[in-house]
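Take a look at this single chain in structure tokens; it is the form predicted on its own.
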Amino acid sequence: MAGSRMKLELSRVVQGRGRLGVLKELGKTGQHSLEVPGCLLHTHLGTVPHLTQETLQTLSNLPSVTQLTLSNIAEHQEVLEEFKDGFRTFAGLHDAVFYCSLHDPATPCLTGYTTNKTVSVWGSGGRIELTVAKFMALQKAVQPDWYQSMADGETWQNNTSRKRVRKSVDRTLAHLDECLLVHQNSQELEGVEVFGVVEGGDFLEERVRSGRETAKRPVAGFCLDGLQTGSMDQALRTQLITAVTKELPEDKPRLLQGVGRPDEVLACVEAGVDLFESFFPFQVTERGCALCFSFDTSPDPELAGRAAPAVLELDGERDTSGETQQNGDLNPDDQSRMTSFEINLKDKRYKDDFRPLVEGCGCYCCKNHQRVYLHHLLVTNELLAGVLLMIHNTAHYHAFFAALREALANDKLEVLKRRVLGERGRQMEINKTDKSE
């Protein structure tokens, strides 16, 4: 594509699929880069929920790419078109690199509103129907650095028929061709990258066909859609991703939509995924919880050059009144349920717990406050609770990705998996060994 500059440089491929590298020359001037495997910065209209830009800057090692969603922006189209200088200038985020997706991964998306010519997004004022012309007009108004092509992604439910899935793949390819045609003739989008969307539901043949056909188009990368948490079990997701990535070029990034739980991230990285959306910390914050899982792979933190966070919880202590579920036991119809990677600070057990959320965590919340204070803020409905939790959850989640990259670089991926997955991870390894014998 004319003006394409984004480059993926892989430094290592582990076990044939897990990829370690850097996505380079991002942004209008190409001065930004993003390490992979990694994630985007989840925002609502360019702002991380609960945090001001000043508060956000207290966190280190944040992703260089910020995610925007048309579901939030579409209702402001007229304002942006009148402004003319794009969302970056409009929001005062002059140094940000923006990726624009269709839907907000943290918000459930209603189905049944897609036609051959349109898709729908939901803003605060209700449903907004998008044709390719309106979709591309929005991209011209936003002027992102890269964006997801328009796609029919309503095939993630388990009972979707093969005919409906096939139609989804055909529609998505047709939308991509139309978007590319408009893009290539648009001066406003010069130098902007397009990611093609791979659909296919839970049908292997359609997934492979979608990946193969999308790879024939002049796209800078790929969005793997319809594989989100709750739509299928991890074994099937891994099988589909593995099959699709074989059809995709090695030198272009793969972004997985709607998956954020640490156990699922690990499995998907092993299957060949490079990038994720970081909506999971926001979901954890919204339910009054704190991320509290271990990912230290170094037996001696001082030798590793940093003090690794130490989780204070015992596995059994996290089971709060039946709310916590074991990894992989998420209700398919509900992504808002608490997971085994977090603690529920509304629980009465924390009303006299004077420990930090995670011992050794360097975030502002853990250095300055205790669990008892977070418990007090939550039960009294103080807004500061969301601020402090979002600071910690964002820091902890991005530190996990840093540990993941370090594990890939140092042949410690299996160690990291055991740390993150706990006893369940050890049992998985035992089962794997038994099968190989």
The other form holds:
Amino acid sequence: MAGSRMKLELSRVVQGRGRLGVLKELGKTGQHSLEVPGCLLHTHLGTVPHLTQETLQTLSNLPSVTQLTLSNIAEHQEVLEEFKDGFRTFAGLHDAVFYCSLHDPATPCLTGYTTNKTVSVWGSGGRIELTVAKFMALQKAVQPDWYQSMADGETWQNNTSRKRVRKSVDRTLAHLDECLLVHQNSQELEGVEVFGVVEGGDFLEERVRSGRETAKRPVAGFCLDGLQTGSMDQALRTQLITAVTKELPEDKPRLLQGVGRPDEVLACVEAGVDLFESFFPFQVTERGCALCFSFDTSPDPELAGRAAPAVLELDGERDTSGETQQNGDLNPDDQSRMTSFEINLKDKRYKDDFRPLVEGCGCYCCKNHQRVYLHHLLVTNELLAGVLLMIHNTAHYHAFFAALREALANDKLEVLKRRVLGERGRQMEINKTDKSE
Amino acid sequence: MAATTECGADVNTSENNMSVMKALSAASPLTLRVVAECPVTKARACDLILPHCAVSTPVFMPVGTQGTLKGITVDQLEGLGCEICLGNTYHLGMRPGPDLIEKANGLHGFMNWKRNLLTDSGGFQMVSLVELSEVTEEGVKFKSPYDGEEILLSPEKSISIQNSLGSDIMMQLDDVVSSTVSGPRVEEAMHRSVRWLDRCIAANKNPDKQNLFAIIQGGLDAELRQACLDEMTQRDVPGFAIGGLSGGEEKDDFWRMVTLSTDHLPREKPRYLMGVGYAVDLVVCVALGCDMFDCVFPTRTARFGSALVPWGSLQVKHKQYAKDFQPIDPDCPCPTCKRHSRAYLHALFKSDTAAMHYITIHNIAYQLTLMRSVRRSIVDGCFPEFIRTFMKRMFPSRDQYPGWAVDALASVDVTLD
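Switch over from the form predicted on its own to the form predicted together with its partner chain, please.
Next comes the full complex, this chain leading.
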């Protein structure tokens, strides 16, 4: 059961903060690695939403680390304890490297259920209250490769008081100490890594204190919590992350929870974040949309011959018909709203559009199906809509991360930002002058 | 192995003139080779050559109502060995509509399915789904559930839509009467179905690419069935369906109507028993001489967590499977059973739709595997033995065998021990 310590090898640090590298020696045998900036594979109980293993395997270049959430797993504790061999074998996912987080980033958490000694998660059967003892018993049953320590992250709402934030930092540190104590005495968790959780709401000094204190503990990396989309604007998020990462050791990875929009990802990478959770493509799928933003940084996409999908004809093509589009841009806080990085396949304009979701995209959906079909599946509420959209959105999102790494490697981050953000700005202009129905 | 006999369903070639005579002279794009016939029962194993690929019969055809098989990709369906599946004309005619599908190069192009498709006439859904439908000699009149507009589905209209869909096998519009109805309405429906068959044959714009099947009607009345058989077998259609059954009638009536039909259908043409898909019904009706079957049951029941197994079904969502770490069926070679346990699927049902897809995959695999085993045993000349083994596995004891199945099998000289 001896696992190996994960190692972060940075090959580049751009402008003192944006980091490019590889997280090495992951998994029980230490044979897996994960490039950073990167993201984890978001799942429901080990399954990428809507996708069976067969359909998932049509995708190449998926992250080597799969994210599990205790909100899904907690209700199955007794089963896993009886099973004994850990979640990996239970789920039949023998090659996977698992990271176990507390909450599902795609599902907003209810507040008001956290106490000094407990946090709560919501499973299919309702709320489950976790003490450190129960939390650690779950980790022993799951046997992930790494996990997030227990944390009080209930600070994301606007106007959370300084007192409440301070309490959250204190509690989270106390939980971490307790978790580490149990961890060190658990044979089942030998070789398993722990990520400490940095809290602090939107108070700079609390963020710094949380980061500094957490860094003193024997953790393998850090989760930055309470900064999720909806909790604050990007300027403040950038400021807080920049301040916190200064307190964190260079050689350990930083995972940002609850942020997934491409524009926010870019800003957070520049602020020093290494890892993200890939719940964003799932959210896009759930609203019947397809990611279509371009991230091609080659001067001439036609000649570049890159594997990354490129949207060749953008103007006026994205969904600009409804107010959802504008709301998406005006209220980046609302996670259920459409963003400008996607098109709404339910829109009537796609009812006779025989093009793939994204020209040049190599995913199973784009290679085999057309927008007209996706539109039909969505208006008839067919299950295959979620399957095909999830395939495409997952492929597109991970290709974006690959492009991001390539841009960092080749000094093209500014080009990439212009490509990703510039179009977004332009799109807003198009919205204003749109002529379609 | 029995000698292979080849029977082109049709021999004549026709010019492209639209006349009623064409009905008697169209070369249909279908060939049926009888590979083996059971020496005891009426079962047969055939190769049914259709425009997109050959189909090994007996065959179960999964139903992809709206141009998709619930949550399954066409590659997965192909991977399971499915050679033909269904689309529903009523649904597809409504959304996205025949014009659009025609633009997409037919239903094949629209859903990117490379193998064969069979479409129904749309009449059954109209009668079963739409409240305000009225049947006249002209056709079925109904109000669109989407915009309330009054629409007439005539035989010509049904075939026109199916021509746009481009299915390999089209079904005639028939006058569907519930199998529990009796009296003059059944006779009227039977005669009307014969007349509508002629109109459908005349309306088929692609007789060289699309096969039109007749549907034997006549309710549960042997005389009416016989009369319908007499009439319809005089038409030069490439295949026949047995319709108007599997609608809640007594199983004793059901199997008698099936066997009466197969007794009088030509050997060299495929026989399609509509709406039948329970494992026992499939095995018995193969013994009675049917080649093709369809049913939404295996895929619908999958979404409720019911997995089909040789001993019946297994309700994955039931608590008893929460800690059951073996596959749904340890002997099943499907991708679901190869990787996942009952316990994992049980848990996954609470978190994600993929759980439904896993059971759907398993259930389609079960149906197709069952039919392949049936075929194998017919080819090997041991189908009666197969039936006995199958029944023993399906039912805990002899006294739980359904009486109708025992009777039906006895009628084709299979006694169950």
